[in-house]
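First, one chain by itself in structure tokens, the form predicted alone.
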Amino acid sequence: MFGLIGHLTSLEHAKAFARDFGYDTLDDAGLDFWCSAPPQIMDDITVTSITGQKIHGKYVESFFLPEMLAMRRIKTATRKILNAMSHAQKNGIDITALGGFSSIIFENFKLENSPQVRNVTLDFERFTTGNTHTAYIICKQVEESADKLGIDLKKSSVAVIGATGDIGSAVCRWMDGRLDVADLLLVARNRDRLQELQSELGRGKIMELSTALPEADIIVWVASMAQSLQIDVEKLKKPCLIVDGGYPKNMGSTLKHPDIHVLSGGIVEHCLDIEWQIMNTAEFENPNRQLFACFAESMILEFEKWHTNFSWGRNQITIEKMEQIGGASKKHGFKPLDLSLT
């Protein structure tokens, strides 16, 4: 059985969410009352692969808020990751993706060093950060859509935002060893660790976000996007394609331009309806269908049967595994959501 550990995005997606499940009461619950709220299984879930095989799920809700972190409610987010955690694996899951904040926060805050949650020891091989499917999602979203806009990726610049994250230099692997794109531009907090990326590949200009974005005609956003940057869509190439890998998704109600193409990152669209209903609260267009690409890696982990962390640990996504998890996703009938030009 398979796991996914997900959390709500803001204090008001949590009024909307318990208003969803009858909980109408909750809609003048303040940020305290989130805190102390336990985990809980919301929702069952069957996924049938194109193969015929089924597997059956369960979706854990750790009713953490970004607002935690906002507040420095460290402790508090650390504490909800973690029961999470523990009550999948009371529940007898054999393998669970942490979603969204959850892996950062677990790597972030290196969870690892705690494994006792009060009577239970976590075993880290049931869980998975799912970064690896992401990651492999999300460049081949970048040749399918440069593909449909016309642009040879032998040829083009591409700026990676995030590039020493965990995704982020996955992507930087791939880039270079499979798409052999003409430049890579490489943007992050960190320089040492820019330095360490660009040694690695053995190529890479680092350069500073405002530099950076002029010059790509492919960018790939896999870091935090601050609320008061405001992105210049006059100064970007025309055409350009932006993929959106960061959470929550919001470029592309920000940046309005016929030539500038946003796609949301990391998310893959199933063959088949899933039987679920926790999608319904999440913004997708159609919910049976699309979800994270960490999410599905849980799901193709257990179509295989490869219950191990498979994605675990920061910078330690190779290609191989990329493509290991990447034919497994096709196997299944997993497909990279697509480009839409109309």
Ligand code: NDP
Contents of the next structure:
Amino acid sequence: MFGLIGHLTSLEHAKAFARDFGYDTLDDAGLDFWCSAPPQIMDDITVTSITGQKIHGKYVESFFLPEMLAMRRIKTATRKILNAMSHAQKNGIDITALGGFSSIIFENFKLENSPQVRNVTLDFERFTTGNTHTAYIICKQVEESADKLGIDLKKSSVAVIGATGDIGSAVCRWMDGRLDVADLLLVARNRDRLQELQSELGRGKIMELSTALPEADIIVWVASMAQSLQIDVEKLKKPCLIVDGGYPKNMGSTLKHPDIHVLSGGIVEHCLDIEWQIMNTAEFENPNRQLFACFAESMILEFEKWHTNFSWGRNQITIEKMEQIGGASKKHGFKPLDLSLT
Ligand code: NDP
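Go ahead and give the structure of the form predicted together with the named molecule, now that the form predicted alone is out.
Let us now look at the entire complex, which starts with that chain.
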């Protein structure tokens, strides 16, 4: 059985979520309420592969909200993730994806040093960040959308915002090793980590966000920002392809320009309907088939019976592992969300 640990994107999202599940009385609930809410299994899921194989899983809501980090309620945030992992393990789930901020909190606050959650000793082999599949899907989205828009990758400058992150560094490796893009613009805040990445790649220009954006033909957003940023469309190149893989979204603005093409990054579409309710709250156009690539990773691992922490630790995603999970993803009927041109 596979599991998905998810979280809500904001206090507003939490209220809408509660309403959807019939808890109208929670409309006035503030952050304190959500801080004390224990994890819950909110959905039983069945997925059928194009091979005909069927698998079953569960969705575990951690009730973590990014506002908890913004308000510096770090202990609460870490408790939420550990409790959700313990809940998944107690319920006999073999492989569980740590969605969105769950894996970021796990890594940033070194939760591997806290495996004991009351009477449960966490077995980390049963969890995956899902980042290898997410990075693979984002790279495929760049490749396929550039092709659709007639953007020649070999002549393009690609800015990766959040380049030193787990997903960002994997995207850089692929952009260099598989797509051979003309220029890689590396953006993040910590300069030492940027320099380490630059030495590893043997290329890439370290830049500030404000100088990288106007130079980029393609922008990949994979920064772990608790709040979205507003972008000025006038300052971007035309045409420009933007793939926003952040959750919550890195870009707050809706960019309306015929030559600016924005695609939700790290999202896959399954070729058959998935039996579940939970994605109805995630604002997908086709919630029966669309989902986060990290969630799809735990489904793929379950299909293949690879009950192991396929994506684990930070900045260790190799091109070979991306190809391995990508092959299995295709085999079971997942494909990257594509750019719809209007
Ligand atoms: P990491 O924490 O590993 O990396 C985050 C990166 O963002 C780092 O390079 C960090 O560097 C940079 N960053 C953070 N804040 C800023 C900022 N204000 N400006 C510029 N750079 C910044 O995160 P992951 O790689 O695990 O995840 C990245 C994003 O992808 C997150 O939003 C996450 O929720 C989303 N995600 C989406 C998934 C999906 O299935 N679609 C799955 C998993 C994650 P520095 O701190 O030095 O600035």
